[in-house]
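Only one chain is shown below, in structure tokens, and it's the form predicted on its own.
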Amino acid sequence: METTLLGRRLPSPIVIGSGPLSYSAEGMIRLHQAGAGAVVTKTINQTAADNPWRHMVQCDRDTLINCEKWSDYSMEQWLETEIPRAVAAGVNCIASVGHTAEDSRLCVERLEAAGCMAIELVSYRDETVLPMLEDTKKRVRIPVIVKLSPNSPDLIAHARRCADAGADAFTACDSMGPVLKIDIETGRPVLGGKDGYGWLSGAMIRPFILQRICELRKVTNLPIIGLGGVAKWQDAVEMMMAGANCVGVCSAVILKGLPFVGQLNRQLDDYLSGHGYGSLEEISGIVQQHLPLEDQKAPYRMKWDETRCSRCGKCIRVCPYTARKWNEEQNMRVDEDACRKCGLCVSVCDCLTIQE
């Protein structure tokens, strides 16, 4: 499934986000061989990071917390060894650079010369991104991507300023936090670091990221790499429908392994062909066609498919209003007077559908 990003034809819409997997050329090449369309490097800084021990832990299924910093390789190693090696192996390489203009001006021209397809600028503070962006745009001809933080006090206003300053695309978004996980046997924070706090990535943050992408798509036509929470193919479809042009993944590949990349590509292909779409571009931002909702109180009924029902009782168990019950024939029935149309039962049961 090919796609185009920033004028570059990619063999896949899957972009591996900056993180542990892209720690080096070796890691990036593995991701490329697994089917990634492009790979974003671990963030390059003029000072190599010194990470605390135990800086990444699982937090529930498909979710991670980390207090990892940027790359623990020097800037020179990236420029002289890792980038050239990855590019020579065919990787569509996006160089993540942070976190100030002092850092970016030391390397962006050399990263372009080394063959990177784009620069992704990242910072912990909104106010430092614009100087980085303005300086980088003067130095390179390749596209410049701004990585947005979901923790931004005003993400949309910040994105508008970046677009006005010449950003060519956005990555939306980074991890969320700070957050805390505690070892209940010792009472100590699970992660290392001075305060024990970390940053949340993976499935838990997906609804937040989808909302940010949806709002971002309302105000810009620039390409968006949707990053944050994709743990299965259905999540990737949602990301595209919210307004993304490519699907960013990171935590899911860490937790599920490299085969997840190829699996995701195949499943997206199957979805598109099964629904009559010729490309992912056809579903990008499709939710905007249904916004704003004109009538929040449109009447509907829930249809129960008896032939598919396993009688698990989940739809009955989750109903806060006890509106669902089994009758004597063990068929599910609804007390329409008690039902508030909250829709929870439909979201937990494949046998129920909404009929408008």
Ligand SMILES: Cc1cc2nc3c(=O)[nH]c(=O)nc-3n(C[C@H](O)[C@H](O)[C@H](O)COP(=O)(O)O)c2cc1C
Contents of the next structure:
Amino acid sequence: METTLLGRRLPSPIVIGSGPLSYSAEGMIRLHQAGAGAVVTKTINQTAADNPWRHMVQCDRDTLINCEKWSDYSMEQWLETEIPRAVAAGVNCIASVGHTAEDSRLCVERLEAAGCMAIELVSYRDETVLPMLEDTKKRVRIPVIVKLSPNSPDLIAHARRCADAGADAFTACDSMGPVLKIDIETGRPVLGGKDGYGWLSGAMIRPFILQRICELRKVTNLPIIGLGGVAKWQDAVEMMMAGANCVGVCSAVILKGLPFVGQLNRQLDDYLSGHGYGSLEEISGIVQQHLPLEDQKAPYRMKWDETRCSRCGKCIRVCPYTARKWNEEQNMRVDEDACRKCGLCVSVCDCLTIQE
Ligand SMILES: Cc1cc2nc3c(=O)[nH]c(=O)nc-3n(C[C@H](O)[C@H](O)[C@H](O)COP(=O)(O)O)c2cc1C
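To complete the pair, please output the form predicted in complex with this ligand; the form predicted on its own was given just before.
Zooming out: every chain and molecule, the one shown earlier first.
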């Protein structure tokens, strides 16, 4: 499923976010062969990182906490070996560069010369990212993407300043935190950084990221790589509907393996054709058409599909107002006076649907 990002035709809308899978040319080539449209390198810095042991832990299903730093390869190795190898193998390579203007000025021209399709700047405060951006824009002609942090106190104002300073696109977003996980046998933090803290990524952060993308889309027409929390194809569809132009993914590929990339491509294709859409662009930002929401009290009824119901009783259990009950024939009854139309029951069971 092809798409266009920043003037480049990509074989797929899936962009692999900067992280451990793109630690080298070898990793990036594997991702490309697995069906990724583009791959963002592990963040390149003038100093190679030295990571604590342990620096990654699964938190809950499809969610990770990490305190991994930037790349543990030197800038020179990226410029001389990793980028040229990845580009020669056909990878659409986006170079992630952090975290100050001193770092970016040392490498961006050479990253462009080595064949990167874009530079992604990683640094979250105005004081650092704006000088990086202004300097990089003077040095290269390839597009410059700014990676945003969901932890930013005013992400939209920050993004606006980046757009004014010449950003060509945004990656939204990075991981969230800081967060903590404790080993209950020892009482020690699981991760090995100085404070034991880490950064949350994967399924748990998705609703936060969707909200950030939705807000961002209201203020900019620049391309957005939606990154954060995609763990199944439905999440990718949501990400696009919130306003993304491409679907970023990092943790899910780490946890599920490379075949997840191809699966996501196929499932997105099936979704589009099954719903009569001609392309992904058609669903990008679709939620905006429904905002702001108006009549929140439009009358609706909940329909119970008796034939599919296993009588598990979950919808009854979750009703805070005890509005749902079985009658003597084990059929669902709703006390319309007690029901506040909160909608929770419908969200926990496929046998219940809302009829507008
Ligand atoms: C282990 C790990 C290492 C990461 N390293 C980087 C990094 O070096 N630079 C960066 O910009 N983002 C880094 N990220 C953040 C991801 O690129 C991504 O923004 C974040 O994980 C949210 O996407 P996800 O929920 O699909 O994982 C890292 C994420 C993980 C899990």
